[in-house]
Structures are given as C-alpha cells and as structure tokens.
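Take a look at this single chain in structure tokens; it is the form predicted alone.
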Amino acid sequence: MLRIVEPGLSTTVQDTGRYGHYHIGMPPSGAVDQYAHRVANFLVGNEADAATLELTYTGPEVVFEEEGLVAVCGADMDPSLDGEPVPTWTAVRVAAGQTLSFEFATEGARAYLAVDGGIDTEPVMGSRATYTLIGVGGHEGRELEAGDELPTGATEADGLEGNSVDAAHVPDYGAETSIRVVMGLCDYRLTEDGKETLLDTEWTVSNEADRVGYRLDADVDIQGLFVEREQPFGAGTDLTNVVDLGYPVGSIQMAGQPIVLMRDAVTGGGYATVGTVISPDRSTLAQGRSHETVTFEPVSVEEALTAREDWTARLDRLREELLG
C-alpha cells in the first residue's frame, strides 16, 4: 500500500495501455514514455503491463505501509528516501513507513515510478491506465490527491535490489530531440513547400504540451503551408479541415500550429494529420519540455518497422538482462 502525501504537478496510474477500444472513441492512454515505464517494471520484477505512477515534471512525497522495492526511471526529479538520495534507473529496498520525495525535474518531463507488485487498482476495460478526460481506470479515474491510498500487487522480487540499468540504456534528455516521422494521412494537403517547410523547421515545444498533445510553435503561416482549394461540403472553410477522418496516436495535427496526438487524444476529427511520429519515437518527444526544441526526420513505413523491431529487440534483451 502507498499512502500520497503530496501528489506532485500531475501523478497518475498508468500501465501500458487500455487497446481494442479505438473504434468507439476510446484511446489506449497509458504510458506516454513506454520504455521508462516498462524498465522500471523490469527492474523490481514486474512484467511490462503492471500499472506505475506517471509523475510529470515533479513526482508526489509517498509514504510505503510495507517493505518493498521500488525504481524510478525517466526524466531526472533527484528522488529521495527520508532525505537521502536515491539512485534512478535502479531498484531500491524501501523499509514500512519510509518516505519517498522528488524535485523538480532537471532533465526530461516525465518519470516514472514502479513497485514490485504493480500499482493494483481496479482495471477498467482491461487496463489500469487512467483517462482523466472522462475518468475512468487509477485510481478514480483521476490524478492523485493528498491522502489517496494506492495498493500494490503480489510480488516476487527477492534478489533484484541494487539491479541497475547499464547507461548505454539510458536516454539522454538534454540532447537534440530529431522525431522520425511517417508522411501521410493527409500531406497531399501541404505544397511541397509546405512539406519542406514542416521538416526543415526547428519546432519549440509549447506551454500546453501534455498527455493530450504536444503542441509545437514557430514563426511559420500555417495556412501558407497548404494547396489552395475549394473545400468540399463538410470540411469546413479553413484550408486545414479535411472531411472528418481517423486519427492514429502520434499523428501531426494541423490546427493552427502542429500538434502531436498523444495517448490521450481524441480518435478522429476534421483536421488534416500531415504524418504520425513513430512509435519509438514518442516516447522521445514525451521527455520533451516546454521550451525545447524538436525537428521532423522523414522516415519510410519500413524504416518505422524496423525502428519498432528494433525497439522491441532492446526491451525484450533487457527484460531478459534485468529479470533473468
């Protein structure tokens, strides 16, 4: 059992993600950093889906009602036990009624913090992971408040304290952030000025970048970017609107400026989606933080495949590095 004491900026339950819902308007949610997320699971003996609290920019003051193992992967919050520092990106013994704390982060947005156990909420359409713009699945649906008790699963973790992550494996958030991107559904909109305009342009992330989307800014006429057109009926006056259509997770929304549709966004709209981010990749841009600067790298559907693959490939060798 976990006890909040103080819930940090934004702290939620997350796990991998809630799937099979799409066509009724339902996104996955889950993880915006799938691989912090996972290898922290890994690290305390978890399997990649068991639920861990996504802390955003500073984590909560946790008090643990029971010996366990905890390890904090992601963007660099300084956490502490009872004051003293804590190493990341390791597993790390805490003792019944110590105190877990974060600063604010130094280097990347988001990180992630896993128990041996897993977060054991209550699943809701097969997932723990919360949706907090209709409130379902965490823990009531919500980002945590003070006094809000978590529990925790079973556990089999004897032997994994002091397990660590070699630092070939961990991401280093202060570098130059360049996201490979899929061109398409609708980049058929976009001149071909346009085009080179969106992949040439240094993007800065905006204030209002979140689990929804990542907003991006620049000095760039969006409107400018696009074939000049009668609209057809339904898709509105605005060269951006296309009639309504599906929206893949890490697609770039032109709605006046880029938006990168995160894990909480909605399915489908009438707004043209020039490319979609692939799938490593937004883990990368959910480190991003406001201010910082991020670049478009057009990549082929068999490069985005074989970027997953070789994704994959990394979690499932440290999986079986980490949990033997």
Given for the second form:
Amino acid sequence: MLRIVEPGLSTTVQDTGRYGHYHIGMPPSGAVDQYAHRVANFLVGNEADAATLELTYTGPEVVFEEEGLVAVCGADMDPSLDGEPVPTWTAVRVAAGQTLSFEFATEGARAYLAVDGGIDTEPVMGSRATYTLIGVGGHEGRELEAGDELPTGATEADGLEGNSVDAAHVPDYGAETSIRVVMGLCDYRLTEDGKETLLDTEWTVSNEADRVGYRLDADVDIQGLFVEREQPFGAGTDLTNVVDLGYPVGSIQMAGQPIVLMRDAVTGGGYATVGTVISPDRSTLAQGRSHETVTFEPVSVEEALTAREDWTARLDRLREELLG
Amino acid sequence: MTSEETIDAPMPGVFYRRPDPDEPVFVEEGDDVSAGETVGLIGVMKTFHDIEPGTDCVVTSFEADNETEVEAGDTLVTVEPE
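Same protein, different form: I have the form predicted alone, so give me the form predicted together with the partner chain.
Complete assembly follows, chain above in first position.
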C-alpha cells in the first residue's frame, strides 16, 4: 500500500486507457505520455496496462507501507528516498516505511511512478484510469490528496532491481518541438493561406493546457484562416463551426484558438477539427510545458502508421529486454 | 544580520498576489508571515497552487509582479527568516 503525504500539483492514477466507450461520450483517459508510463511499468516487471501514478510539474511525497520495486520515468522531478537521491528510468528497491519525495521538473511536464504489481484500485469499465471531469476511475475518480491510501497488486516479477534503460531511450524533453499531424477531418474549411499559417506558426502552450486539451496561443486571427461561406443547416453561426462530428483523440479543434484534444477531452461537437496529432507525438506534446512553443508538421496517413509501428516496435523491444 | 532566502516557482504559470482581482493582496512587502501562510498563487492547468514560506519570516520583496507569467525555478519572493 502507498500513502500520500503530500499530493503534488496534480497526481492521478492512470493506465493505458478506458476503451470501447467513445461512442457514448467517454474518452479513454489514461497516461498522456504512454511512452514513459509503459517503460516505468516494464522496469518494475509489470505489463504495459498496469496502473501508475501520473505526476504533473511538481511531484508528491509518498510513503511505502511494504517493501517493493519502483521506477520513475518521464520528466525529472529529482526523486529522493528518505532524502537520498534516486535515479530515474531505473528500478529502485524501497523498504517498508520509506518515503519517496519529489521536487519540481524544469524540463518535461509529467513523470510516471510505477510500483511492482501496479496501483491496484478497482477498475471501472475495464480501466483504472482517472477521468476527473466526471469522477470516474483511479482513486475516487479524483486527483490524489494528502492521506489517501492506494492498494498495490501482487508482485509478479523479481530480481529486476537496478534495471535501467539506455540513454538512447530517454527522451530529451523540450528538444522536440515539431509535432506531426495528419490533416483533416475539416481542413477543407481552411483557405490555402489558412493552412500555411496553421503550419508555419510557432504556437505557445497556454497556461490552461492540461489532460483535457492543449490550448495553443499565437497572434493569429483564427476566423481569418477559414473559407467564407453561408453556414449549413445544423452548424453554428461561427465560421469555425461545422455540423457536429466525432473528434478524433489528438485532433486540433479550432475553438477561438487551436486546442489539441488530449485523453480526457470531449468526444464530439461542432468545431472544425483541422488536423490530428499522431499517437507517438501525443506523448511528446504531453511533456510540453506551458509557455513552450510547438509547430505542426503535416504527414500522410502512411507516414503516421509507420511512425506508430516504429513506436510500438521500440516499446516491444524494451518490454522484451526488461521482462523477457 | 539575517540572510535572505527566496521562494521559487515550483511550476510554470501565472503568478497572482491576490486571491481575486477585487481583493487586497495576500501580503505586503515588510509584512511578517507564518510558515505555511499563503503569500501568492500560481495558476496553471486551471488550478491554483498556494505559494507559502517554509518558515516564519518577513517578506523583503516581491520579485515577480501580479499576473505575470513565471517559469519553474523563477524567484517569486525574497524573505528574511525570523
């Protein structure tokens, strides 16, 4: 069992997500950086779908009631065990009663704390992911608070202490600012100049960017990017409105400003979505900090599928190395 | 002569010296504050994080202005512990 002494800014239980309910308006939730979440699990002997804690900007203080193996991947929040610094991207043994504490990250936004056996809260609709907007999953459907106690599952693997991943597999947060997108579903609503502006602009991650949406700021007249038209029946009066449609996860919704819809976002509506951030780059974007800038790079569906295959193969190799 | 200490931003966001735009500031420069007393807020991800000193102290100066953007690690306030 883990006990939360200090919760940090926003700490939630997350996993690979809650699937199969998108059509009724339920987004997947789950770790917004699936790469760091999965590697942290592999390091402690878990499968990818075990639940971890997602820490945001400033980490928590956690006491372990039993001994176990932990790994912290993602943004470096300078973890320490009873005051002694511990390495990240490495499996670390903790003794019963020890306290793991964190500072704040200056590169990257989110870290993942995996525990052998996984965080064993009760699954809801097949997932332990926390969806705070409606209070479902994780621990009581909310961000963790001081005094919360979280059960951990039975340990499946052992002898992994000290395991780590090569530096080549540790992302350099903040270095990659080009985010790949497949254009559509509604990019036909943009003028040619509008498309160019969308793709040539350096967008700043706003202060509101979170697990729901990454709001992006720039001195751009969003309406001016759109083709003038008489709005069809069923669409709102604004040029950026369309007749309601499903929003792909990762799509760029033009609601007064571009908002990249993340894992806790609304699943459909009447704003034009002009591109979709490809799945591997959603992990990169989720490590983007408020005030950092990003640009969009258009890719074809084939390029997007290849990027996803490469990403999956890389994680499969890491799983094979670490879990055997 | 007591040495000065700083309170640094633990996250990026917007720094606020007031609980609400129409309310007075939490503290003025020169005020005595207790450990854990709120001296400011950082707003990020639509949530507000309290900025508070770890020890009883006197606020020497605010290094960040009200409603300005700050980065993690930026000095917000300098204080003189009592």
